[in-house]
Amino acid sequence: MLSGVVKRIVVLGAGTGGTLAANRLRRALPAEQVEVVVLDKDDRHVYQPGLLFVPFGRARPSSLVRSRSAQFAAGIEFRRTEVEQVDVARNTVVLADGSTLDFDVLVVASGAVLRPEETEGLPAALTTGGVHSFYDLLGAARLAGALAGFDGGRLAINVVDMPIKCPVAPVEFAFLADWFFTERGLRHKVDIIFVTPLDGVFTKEVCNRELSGLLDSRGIEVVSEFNTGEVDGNARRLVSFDGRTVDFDLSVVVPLHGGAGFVERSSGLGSELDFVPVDPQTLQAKVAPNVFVIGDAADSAVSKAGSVAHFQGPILEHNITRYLAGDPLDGAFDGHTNCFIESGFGKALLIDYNTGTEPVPGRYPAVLGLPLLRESRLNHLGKLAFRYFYWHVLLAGHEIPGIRSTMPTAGKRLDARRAG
């Protein structure tokens, strides 16, 4: 049982993870005993999965933005303010105006931010017109204009380094570009090159094999183990640390990602890239027992995908409830992740996996589910329909029938992991 003193949970970030975490905690804990306060610098919640479609004219930027405050349940206090730093030792958040906010429990849900300044030449190149990024709203809108005016040449899609938000999005961009230029009758004039620091298209073997085959069938070249050290916008070329180069006429670059700026300014809170070290199973931060992390802000091997935050939600709620009650944590997250992968021409794949299990064929959910690791029209429609679930179910922290935090094995062909 909680004590008679009102406890305060402070959530840093009103994105996917912070919003669903706050909503779940508000429902789970009595309002007369626990207050929930969420902090973010603005009131613009962007539906990030939709950014992929903006460059190809398949989504309007304005349709992807809603009010952050409108996504919270009654009884949650939302404050529009920037965080300067966290004083973990004093259980205090220092705000940009110098004021402070005490907490009993802190939830870091500040996500991942783009850091183009970490790559030589990239900030300047993003202003020249030949280099773009679709990982933010303004960049995606600008790229739409660039693609509309591109009538031939070398299109290089470059992932600078990992980890990044939604690791499959750059691959999806390559497939959608193939579709886009095919529909315009220009595909034979456009060379599409996918440039990655990985040794393959994806980190999991079975999925990498499937995606590599699809890219090859579409005539999309893959340049692997390319660690970008410089983006030369004037010469229109990517330069790796080992001296290799990839020339381009138009490049779509996914910059290095890092944690929020306040993490760097908070002693002991973050890692080298300013993500927060965390127990990947309990979601408890390593810096202090009353600090928890959800979603992209965590420094862990789990994919930085929106589905991860959704699956972490019940674990976070359970363990914070137990912490406040003085009980040991016992919830365990298994790294469950799933992603739709747009493959163009009105089709998509779906993958579902966790830390110890590869994406494999089958169906998800098992009964009347969507096909796994296989192109289908149904998966494409599922990705489009996900927008409704995102705004009305996922952010609200509601359970989705047949979808659990723990990765299911029913309906999957686990023997495919050993297939050649």
Second form
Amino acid sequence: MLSGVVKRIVVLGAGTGGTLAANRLRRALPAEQVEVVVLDKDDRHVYQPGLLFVPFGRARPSSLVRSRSAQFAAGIEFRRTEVEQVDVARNTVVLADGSTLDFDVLVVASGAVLRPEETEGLPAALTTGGVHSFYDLLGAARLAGALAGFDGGRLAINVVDMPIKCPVAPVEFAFLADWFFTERGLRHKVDIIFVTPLDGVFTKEVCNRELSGLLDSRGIEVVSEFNTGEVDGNARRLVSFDGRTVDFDLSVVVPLHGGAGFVERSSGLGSELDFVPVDPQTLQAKVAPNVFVIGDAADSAVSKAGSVAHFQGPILEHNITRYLAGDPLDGAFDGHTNCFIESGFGKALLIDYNTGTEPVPGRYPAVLGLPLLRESRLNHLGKLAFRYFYWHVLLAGHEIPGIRSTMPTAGKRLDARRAG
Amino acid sequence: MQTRTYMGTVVSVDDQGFFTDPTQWREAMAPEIARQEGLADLTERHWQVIKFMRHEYDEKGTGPTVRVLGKTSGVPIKELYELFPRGPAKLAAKIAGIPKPRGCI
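Since we've got the form predicted on its own here, give me the form predicted in complex with the partner chain too.
Let's see the whole complex now, leading with the same chain.
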């Protein structure tokens, strides 16, 4: 690295990916040579895995929020500001007040945002009632009220389009709704319908089989290949682009996701949906060699999940360190993803996969670990315990003991697909 | 791995009939695949989408979703459903000889 010239890394976004990236980079690089500046529009960091539990009264909204700035190690500068745009050619970020901030390296960690306005009728339906979303804190809290007062009828859970954050969350919502109404003695009065644009519950074969079987055993109907064109809040009806309809009394809609607003305003940075095209292995953006992307902001085939940002952390740190030293990037992310899937009644499944290996049964992280792709009490406890690790270990950019970035194969039944 | 024969040429497909090797596809095969999928004739609008699918696959390594098709192919979503009933992204991918779109999980 050049001596005497202080370089600046600017991180856009202080969510899961941006926070752990900044903490890692701060530890890896000497403060007298590199400064780390993080920008976000507010100082409220939401524990997003907890949103799923709010509608069922199993998590208080306020318990999921902490200060963003409090999650950073000493020596990281946090600035509360909106970003207007990135000028990649000039290596500068234009802020909302018109001032600029130059960078040597940019880390885009601005996540995904909800875009209900992309679906006809959805913004109005979300405000007038009957239609809810649990993908943000306010929506999840409002849905808690609606579920508490729901005493029978058709509950339609609808994913408008992929990709979405935590692709299994809508399935988990269906399981938890089944549990919720069973406990309240109302299950026989409630039809739960899962409406998805995919041709199954999950895109990977073995996992799809397992989850479809579980939904079926709980009496949850699946409507597949349904591309929602319109949400009619007055008629309480979902309408697909090819004219099919699903009637509901209460609907939980996961709106279309897109990238952050500044990506759209930055020439050449984003895709059609304003996600940032990236080399999925090196995490280097396609637009410029000094721009890197972590987590949900990326336009890639990897799941939008916190575990992905966590597993990308060491690779991002490694490659940015190499870039600053003028060395070729040799760190490669394998697409490792790990998700707990709450299935209700105090149980959960766990899936662990990467770009080349679909979720299969077995144990994680090794033969004595948690059961994979199978309901168990242990996995539910694992999901609850994860919250502690999130705030205390993951955001700090540390490894969780026993959990490696690359996907483990020990303990996995890799023959499961052939066995059928 | 299975095979099918289009225009007298044997090609590799997956168990749903999607090409696994897009280089085996020729434009002349498209009408035959389309007929097999229940489409009558391929119009100029069909071809606009088919060529766009090929272009997207070459650029990104996977076919686009219906929504991205609607935003970028120049053919609105409602018309896409008229041209390629049921699932435009999948059906157009199959006729364009590219693998099944990944669906972004």
